[in-house]
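Presented as structure tokens, the chain that follows is alone, the form predicted on its own.
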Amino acid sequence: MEMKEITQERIEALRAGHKVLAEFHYEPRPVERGYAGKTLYVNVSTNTIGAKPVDERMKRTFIGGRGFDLWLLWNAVKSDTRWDSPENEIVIASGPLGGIVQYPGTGKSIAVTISPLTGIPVDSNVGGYFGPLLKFSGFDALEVQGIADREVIVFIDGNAGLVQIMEAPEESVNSHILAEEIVALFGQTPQEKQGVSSVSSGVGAEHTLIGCLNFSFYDPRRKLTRLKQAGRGGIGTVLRKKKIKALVVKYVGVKGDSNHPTDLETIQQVGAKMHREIYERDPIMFTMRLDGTNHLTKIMNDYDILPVHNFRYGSHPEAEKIYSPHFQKYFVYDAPDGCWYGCTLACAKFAAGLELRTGPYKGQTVTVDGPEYETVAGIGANCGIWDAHAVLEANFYCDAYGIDTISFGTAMAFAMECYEEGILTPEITGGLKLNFGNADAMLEALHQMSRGEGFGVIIGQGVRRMKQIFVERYGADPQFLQDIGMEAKGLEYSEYVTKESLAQQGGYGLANKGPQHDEAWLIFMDAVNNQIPTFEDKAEALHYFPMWRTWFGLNGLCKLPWNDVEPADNRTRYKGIEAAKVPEHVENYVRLFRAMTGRDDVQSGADLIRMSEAVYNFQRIFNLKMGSGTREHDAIPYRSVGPVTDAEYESRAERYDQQLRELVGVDPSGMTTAEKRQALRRYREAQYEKLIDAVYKRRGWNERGIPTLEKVRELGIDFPEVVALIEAHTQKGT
């Protein structure tokens, strides 16, 4: 972020407070085969430090990562833990592949805690480089438990073998402020401050449920540092509560073997492959380089899937203009954005010279990492705000804030559509016109967030706690918030209309942790190319792409160049579902993961996929430890799957008569606009439930949603806890 520099004063006041409260001296030991070998604890209540050993049998169930994470929260909470509990835990981890230099997206880390939001576990992916560095400083995974008395800041020197947790009274909150300051702290040169990460979040994130973590890395062409987000489930409000400004890893040296694999050779031959396919193939598929994620913009809207209005429309004439081309006149090509070394894929993107018109830093001219789709369709599209301003504007306020761009784009619609309906006044909003299209009030609601002020604070609840305050306080009729107020398990809906996708609509209702797209993306092949018809395809889908994707998070790696690049003949040497896959991609992750670990019994994509199905149905069994994680909590809001109001028929009306008429065997004839959608949502509903079976039987499920023991036994997580959950939910049968 461009800000005044930080002069030697002030770093001086710095660190004039930073009184060392514990820490704790390691050696450290290169990182084999891609791991570390240990974990690091650090409690802030009573001030402890220490490491726990990386066994083999956590590597082979686990893999890293997201893995790593569910294992060590699993160890740590109790099923009576709530999201502030002492007890609760931030646990960050990368993964086997997380750090290699030579192939592109390989520097994810992925954040797990019990969600505010949702009560469960919730997994958030994110770039930058702590994951890799957090590795090669010596721990495969950071476990963060207790909530501390002061402000305080963790501390990891990898070079040196410290870790610290000391007081920090001095240092900002917001995230991009922090972020510079730390890197003025701990890093002197320029290789030094690129070897600095921070893990932080902002004064939103404390008077809200839907905080995020911005993790920061330095970069050294621009001089300033940037952030990147672990965005869903109010991870950042956690950090929060535990009064921790940042979590800080520093390591100098990353080299081209520091994961010292297997085999080196293997790896750089499918690096360089891989990146000579993105040079070629990026610029006629998605232009990543260019545009970054917001190319999805113009795709969405041409194919009626943009959410507008809270996802009662999936196009508007104005989306235009938020298209990418508006942003990339602020967007800065003079190097390659990739968030870790090695990235050609280079689709972190940042806008440069944004004068800010609101809120605290009003006139300041500043950069937004960003912005990506999920962003621009969330406080754009979905909010009826048609300008590109107003959304960066938006974007760098909630990564200074610390909140969730998507859980506020889609509390923020919900809000607003409430306010249209007459659900809301000018009185209950504190003068906040909540109509759609109005940037003023979207941008003073976020302000009042980081104020702990207003109605923007009920707002930053969410839109599960939203229903129940306006049923309760202002006597709105609890059946409409429920089909309107897009949220699943607690968590806010990412930004995609799913009503002509029931493979989507399954995608998002049996997402682990709420619906979000990194599980299953499967609209365009189901809704657009009708490459699963049947339910059995839909479960197939259903099956493989959530354990594929989650494969990614247990090993590092970004999902872009999976699938955002494809081999020139992908198309015509596979078909439907097996052209999704990208047969030759998957081939390279196999021979990435064999040369990493030296593991000769991982041969091809099969196995892959039962690596992520032991971690999958684990964290279905952690949502039932926490009270969820039955067919109940697998429900939608009926938004999703089809139009609540006459006006949404209405504007689909060719397209609804028709289904009527072919699928649902009524003619439209002559009924109501009432009566034709009751019709139709009688048949969509029971095809939502029919799909929820068919899934259920493909991941080896019983009828309420829960894992088998037979299945549990087969993936080799039949821990005793385990065991006994699945027993007494089966004897109560619920």
Second form
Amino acid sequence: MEMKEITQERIEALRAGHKVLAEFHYEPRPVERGYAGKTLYVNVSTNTIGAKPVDERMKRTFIGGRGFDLWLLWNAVKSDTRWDSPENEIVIASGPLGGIVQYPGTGKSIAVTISPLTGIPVDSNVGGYFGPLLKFSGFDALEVQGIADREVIVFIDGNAGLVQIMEAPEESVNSHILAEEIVALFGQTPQEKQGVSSVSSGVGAEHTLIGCLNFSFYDPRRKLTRLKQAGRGGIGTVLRKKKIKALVVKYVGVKGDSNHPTDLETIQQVGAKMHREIYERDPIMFTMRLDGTNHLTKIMNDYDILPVHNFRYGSHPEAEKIYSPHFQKYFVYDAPDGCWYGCTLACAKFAAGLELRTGPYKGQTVTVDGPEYETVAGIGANCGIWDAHAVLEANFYCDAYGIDTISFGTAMAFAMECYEEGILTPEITGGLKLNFGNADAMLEALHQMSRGEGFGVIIGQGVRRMKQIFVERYGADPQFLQDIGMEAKGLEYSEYVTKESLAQQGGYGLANKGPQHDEAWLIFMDAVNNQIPTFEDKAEALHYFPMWRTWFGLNGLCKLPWNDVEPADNRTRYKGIEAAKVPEHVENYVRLFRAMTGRDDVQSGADLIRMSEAVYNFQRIFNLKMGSGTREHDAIPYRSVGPVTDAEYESRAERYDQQLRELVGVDPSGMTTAEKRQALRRYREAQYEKLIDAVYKRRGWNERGIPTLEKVRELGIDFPEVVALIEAHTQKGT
Amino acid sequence: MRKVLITHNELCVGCHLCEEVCSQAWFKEINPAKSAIRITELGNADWGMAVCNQCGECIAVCPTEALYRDKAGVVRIKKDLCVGCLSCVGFCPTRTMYYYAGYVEPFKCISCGLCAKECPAEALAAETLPD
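Right, the form predicted on its own is done; let's see the coordinates for the form predicted together with the partner chain.
Shown next: the complete complex, the earlier chain at its head.
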């Protein structure tokens, strides 16, 4: 956030530019048992607005959140729809448990679109107030279709029952200013301001494919607007393609019973118990309230999992320089930091007093939310930048420009390795010296993305397109780039080294949207604790945990309060994988779901898993509809599997030599490093294929990774188009 | 300056009259689950007396600024601002921020002293302490 106040004169100038292009009136009705019962459709090409009913089958099959998003998007797009086609949509939803204020982590929105990076649906979850306020305004989801012919804002007034598409020529595009302008435009009192939330992006999203969405919430104590990011998959790029400056919702009057649950008492009991658990346990467990997710950086470095120099290595002697204490000095702890009411885990961190050293806002002292672990690991460790200030500055500018810090970090690290390998030269990069550790070059490339010029724009196309460009224009070795380019399905990897965890290689490679860790994180269970030794064990984990984590996205929930704090007796009552499931918290969610919806048929965690399984398989089939979704698209770069180069091998030679002897059955003595590397590679790549076979079998898919007809019937997703797709692919294939 | 309900556990006889006075005053019914002071039997004729000491730690965890300290130093809840998230209930060091299941907003002792006036054992006193 910029600390400057928006003047009254500025607000009037913004208002003067507004011209209503379309208007829709509706009667606001209370949410019942967690559902508004309608979704909102907005088309910015045709300037049409309407409401659609949510029927019982939609609720039963897709639950809400990501499920509703995918169903609405499925019905909106064709198999040849591209990210920039007018029919592509951005769909945003909360979920039936969204907006509970008594339980932590209940304010998430889930955004879905056809991704510019992958060409398939991407789902990205985000804090901030938008999703719950949208629901309390009367809509379980918002679909935005079309491409406007001028800059617009979509405004939803949930108290008045009014939706408008308005021309908005004067507002800023960069989110850190725009979000403040929106709050000033639509909120007067502190309570009104807290009732306003916007979704926006920035100029960087216009010139790259890695644009993020910023979801805002107003912080009444600090009297400013804060931003949370739906980072993955380039949804911000789609928003700016549609010429939408902001989606805005205003709803004043959130209360602990706004969802009108079946059983408020149970929600209060479970919630109060959980607040107490966080009060007692967080300070001695993961210190989320103090450090946010960046407490992970030290842990990852200690376990050789922190990506260093484009995932070559898992640790670095200088990593200490970007551990939590170096960020704590920027953090201010004078207000609760939850990104929705009642989130006492409060991982959002408020960094203040950051004086910018570069870029268009150079010299300004700004504030920024974060940094998250992924940002520190991606822009810091992965690019070899051991400088907390540079990481925070990049974090600020990424948010302001609407750039995903994860794709930015991974794409930058790839470009840096290419530069160090001589594939890129200063002539090609326009003078940018992209050596690992060059913070100034990293920041300049980011500013180039905002200006739409220079080599930064190439980096902003993402790793998959960079590989093509470097091969076609600069004669790079395609196999080498395939090996070191950390993307799968077109999406950049998030920030964990998976070389020693076969299960997590699958966790990334099999993730529906591409390699993001929100679907599965199995590294400790697999590589550190050796709790899932066989292929069947790993396949079971790659069934349970992705389904379990999917459930949060169906309900408008954050995953963190599930296992980033645990009951005191969790590790004594339960062992191994059962402890990793945190059964008491699973039971909390069963109770919450039943208390909200009144669905007495939901009795156990297995009932929740089944909800996810339907949506998860549906998303897999959605990938198939878009021309992906089969085995070859689950391939992963070798950098995520094992050492690509001699230097990587030699850095952990003892470990790899031992594996050659004990696992591969090869005596490494007398072999060259390259020979040893090749022997290890053959073994590890074969292991990955065996894992895929086991996971497909466990999930009820055929050997090409397509859900069987039997499976889709069992899950109740046997819609005619789904059946036709599977039949066509099954005949064509095996 | 802080107006606080002082408890003398050693004098408490466990009659629970304070709970009745409190719930009657603020909820118009006699119901210990609606009292801002709670008396629990500890055994050996000892009684625990749980009531807010006005430390104010809850103020910092409230996301809506519904909790504040008034001129008398008493921590109070603005019900119109409170969304009922119960963060304050979980984060109260003395577990004396209460809620009644089904009512959205929590409640707490505001040192009104009504219970102290009625206490037959003189185990309670509303006093103003220096900061």
